[in-house]
Structures are given as structure tokens and as C-alpha cells.
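In the form predicted on its own, a lone chain appears below as C-alpha cells.
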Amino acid sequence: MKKLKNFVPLLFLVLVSSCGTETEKPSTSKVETKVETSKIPTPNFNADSAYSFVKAQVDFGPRTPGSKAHAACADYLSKKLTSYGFEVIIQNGTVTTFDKKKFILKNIIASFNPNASTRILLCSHWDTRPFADRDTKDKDKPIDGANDGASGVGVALEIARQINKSSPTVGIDIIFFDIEDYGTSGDDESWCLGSQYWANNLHKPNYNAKFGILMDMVGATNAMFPKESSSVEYASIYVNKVWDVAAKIGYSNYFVPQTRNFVGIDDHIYVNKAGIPCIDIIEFNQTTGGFGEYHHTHKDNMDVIDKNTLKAVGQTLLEVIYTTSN
């Protein structure tokens, strides 16, 4: 019995020692942890709302520089953007038109999430042409500018409304350039006076954005938006980004994968000159080989505007914004 008693403690000690050695071995297996990041869903662009924004501008009458309609519309746009949580400033500057008239321009500049380092710039012009020089009658009277001006602004306002409801992580700047459409044929410098002024007098010192998107004539029925040649030259990566997104969500019948050289000058040229890669979404008409038949005529009224086109452009740009944000 004495030997047995001595053996049992010894056996117990060996077992305990063995177990202890096993548990102290370092683990060689790696446990992978996945960090889930919540993605912000892309809002649904409301074409009815965008259409109402276009109509509201047209209802003021032609927004020609210096007119009462111009002043009233500027106030409307500023208040709308402010109501959607944007910080708004009006950039004033004196410019001289080709016919030697002086006007005080109003560039309407709005910022959302102003402290974000990554920024996307959306822009359009909000003035209307003072004369219908491509029409056959009333050539000296101003046009409604439903598509040429108001459509891009209407899309931008609806984007602003959606951003206010579902905030992206990137910063969004919206600029409505003034006195874009007061130019004369053969003189490129006579156009885009608002964006020229802004490019030389940035609203914030050293302002910059990752990229910019100009919307010009983006609301007509069955509109076709090819890749505008200057946009491809200055900012091809962002042209491809937008057109790829449009194709992915079903709008390749609007955003056609062809490059066309049909724009002499537009606001995006001066945004690029300010150091921001900027593209131009602008309608090309196969019949005219240039702009739509309504262009710079009294036909540029609400009859031209199609909600389906507004939807195609607006939803594409929201998708670009929120995929960049995510």
C-alpha cells in the first residue's frame, strides 16, 4: 500500500504537468476580424420635383441680367439652397458684355458639408439669353431658357434636396454661374462671363474640388449626351466614370459612348483653367449636328422639358456622388 500511495501522487503530478504544458503553448491560428462599413444608399432622384424647379424658374420670365426676373430668381435659388442645408453666398462682380453693356453678375455658390476635404463640384448657368437670334421672329426678345439654363439648375436643386435628406460623406459644392449666355458668334471670350469671373476670383482662397460636373441643356425629350471632346481632353477619367455609372444603372441610351466635338466654349473650360478637372454633360442633336433645334429660339420653353431625361441625368449624378462617398 505504501508504494501505491506514492505512485498516485506522482501520476497526478505528471498529468497536471502535462496539461499545463499543453495550455501554455502559443496559438498559431489567426483569427480574422471583418470590419463592416455601412454604405450610404443612393437616394431616389424625383423627376417631378426637378421638373417643378425648372418650371419655377421659367415662371419668373426670362432671367436676363439686370431684369426684375433675374433678381427674383436669384433670391429664389439662394433661399432654396439654404433651406436644404447649404451655406450660400452670392458672388458679385462687374462685367462688360460684347455690346459694351455693364452688369453686376450674381454667381450663386452653395456648399454642403463644408469641412470635408474631398469635394465634388456641380454647376450650371442660371441666366437666359437676352435675344432669340436663331429664331425667325422676335429675334430681339429674350427667351424662356427652359432647357438652356433652367434644366441644369433644376437637376442640381433636386440633388441638393436629396443630399439634405441623406448626407454623403463627401462635400458638395453647387455653383450657378451668371451671364453665361450673353455672347456673340466668333468671340469665345464674350461667353461664360460668370465662370470667367469666378475662375479669376475664387470664392474661397485656394478652393479646390476632386472633380466638377457641368450640366447644360439636360432636360429635352430623347436627349443624347455624347462624351464632349474638351471634357475628354481635360478630364477623361471623370467622363468615363460618369458614363460608366449611367450605363450600369440603365441610362446608356442617354449617355452614349461616343466622343463629339461640337462645343466651342462652355463654363467647364474655365473651371478646368482654375485647376479643377471638370466635364460637360450637354445635349448633342444628330439632326443639326450641334445643339437642339430649340436652341436660342422661343421654342426653348417648358414644352421641351421631359421628366425622363431629368431623371436619367439626376439619378446618374446621385449615383456618382454616393459611390464616391462610399
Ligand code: AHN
Second form
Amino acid sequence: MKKLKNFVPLLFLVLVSSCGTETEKPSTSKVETKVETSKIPTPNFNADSAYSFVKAQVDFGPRTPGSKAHAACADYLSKKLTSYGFEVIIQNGTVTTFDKKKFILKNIIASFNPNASTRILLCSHWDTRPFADRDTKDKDKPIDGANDGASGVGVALEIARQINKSSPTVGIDIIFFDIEDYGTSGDDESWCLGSQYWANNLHKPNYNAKFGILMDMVGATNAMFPKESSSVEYASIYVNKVWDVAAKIGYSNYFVPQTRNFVGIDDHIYVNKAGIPCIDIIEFNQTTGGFGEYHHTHKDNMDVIDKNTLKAVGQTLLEVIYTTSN
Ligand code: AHN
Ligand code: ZN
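Any chance you could show the form predicted together with this ligand after that form predicted on its own?
Complete assembly follows, chain above in first position.
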């Protein structure tokens, strides 16, 4: 009897402790698996597809304000985004260019997961410069704008295609700004008419996004994207986030971790003025100390577009999107 009395609590203790370890272990590993499976894997950015989206725009001809190609391309972009599950609106507004011409601009604005409160804004301009003022010949003719315009839009369309196949937890907005490239040097406000119009007339009252990423000239061979100085000034945490992600997935040869002061004016300035921290991924050319040789010349055609560069930018942005949580 005495022996049994001593034995019972001992047995009880053994049972309790073994029970404890048995229930603890599976529950810990259950939590771990749950965390792992709840992370949506980052899709694989398809550079062939992005390239075809760049080419489709160039095939319309130069998308200069007021042209048939411009109208047809607006229709194409809005239909593409709709087909990828985005709610699309076209913001129309009348603007006057530096040479006193009036145009009705079309900002193409698309939302995925429209009810998600944490949102990432991707943007690019989709118009083409109507003159090749940095060329030596045919300066008054419009350019193809394969890199300056079509490349950023092409990357954004491929991102749209991928997120439609596997929805991220955050909401995504895409804005293709119009009439960015009808400016004249020395007059900062003559550029970026679409983004200026949007900043003064938000498409939704109190529209907000956690941060924005502008893509400008993101398709040329061996492009280098140093950190652009206005982006660092306005939104350094997001510059560092994007460049760190690029380094982590092996693209620091494109996303060079140095700051360069070389842009001055671009659509991200007006997105920042609208209260959304926005960075600019824009090519810096070491030889010219500014834009690439093709910039605002007839060389800005499909020959400058390189799938490896589209891939580096697109995969980095997909990784940013799928590692941002609500
Ligand atoms: C200026 O040339 C002043 N800003 C560059 C904005 C731009 C034009 N990006 C592409 N084309
Ligand atoms: Zn330009």
C-alpha cells in the first residue's frame, strides 16, 4: 500500500511530462508549417512575355499625344489590365504643352484587390516623345520609345499577368501616366503632365498607397540602376528595401547600391507631392554621366531592349510585392 501510494504520483508525473512533450512538439511544428505555407511563393517573372508586351506597344507606332497609335495603345493597355482581373479607369484631362498645344491626356489607372488596405503603386509613363531632339537627324520625327516608355509598361503588364495567377496579400495599383515626355529642357514643369494632372486630381478622394515604384527606361542591355537621389530624399526606406531585395536575389549588378544625382524631374516627384513615398528605377549611363546614348533619339527602338534587364527589374518587383504584408 505504501509502495503503491508512492508509485501513483510518480506515474502521474511521468504521464504529465510525456503528455506535455507529445502535445508541445506537434503543435510547435504545426505553427511552423502554417507560417511557411501561408507565405505565397513569388511567381516567376517571364521575360519573354514582358518583351512581347514592349514590342506590342512599339508595333502601334510612336504613341504621341493625339495620334491614332496613342488611342489604339490606350485601348490595348486598358483591355490587357482588365483581362488580368484589374478594375480599370481612364482619367481624361486637358493639358497644354510648352509649345501651346492642347491635348486630352489619358492616365490609365488599374486596381487589383481593390479592398485591400495595404497597397503598392507601380507606375510608368506610356506616351512617346514626339521628337528626337537628341538625335543628329530626323530630330522633328517621333521616336519608337521602346525603352523610354514601353519598357516600364511592359514590365508592369507582366507583373499584372503574374499576380492574376496567384494573388498577393497586398493590393496593387498600376498607373500608366500620359504625356510625361513632351517636355523641353530648362522647364521642369513642361514634363510629366499626366502625373501632375493626377496629383492635382486624384482618381479617388484620399487615395493612398504604402509606397510607389516608378519604372523609367528599365529594359536596356546591361542597364545600371543606381539609387536615384530624389527617391533617396523622399523615400529612402523603400529605395533600400528594393535594392536590398535585388541584392538578395542576385541582381546587384543592375541595382547598383550607390546614389547618383542625375534625374531631377520625373513622375515620382508628383506622386511624392501627392503624399505617397515613391521611388524611381531609372537607368544611369556611366559613359554619358546621364541617360543612355539612345535617349530621345531614333536608336530607342527594340534593338536596345534586353530580356535579362526586364527580368532583373520584374523579378525584383515581384519579390518586393510578395514579401510585403498587410
Ligand atoms: C528630364 O529630362 C528633365 N527628365 C527626364 C524625365 C524623362 C524623360 N524620363 C524619360 N524621358
Ligand atoms: Zn523621355
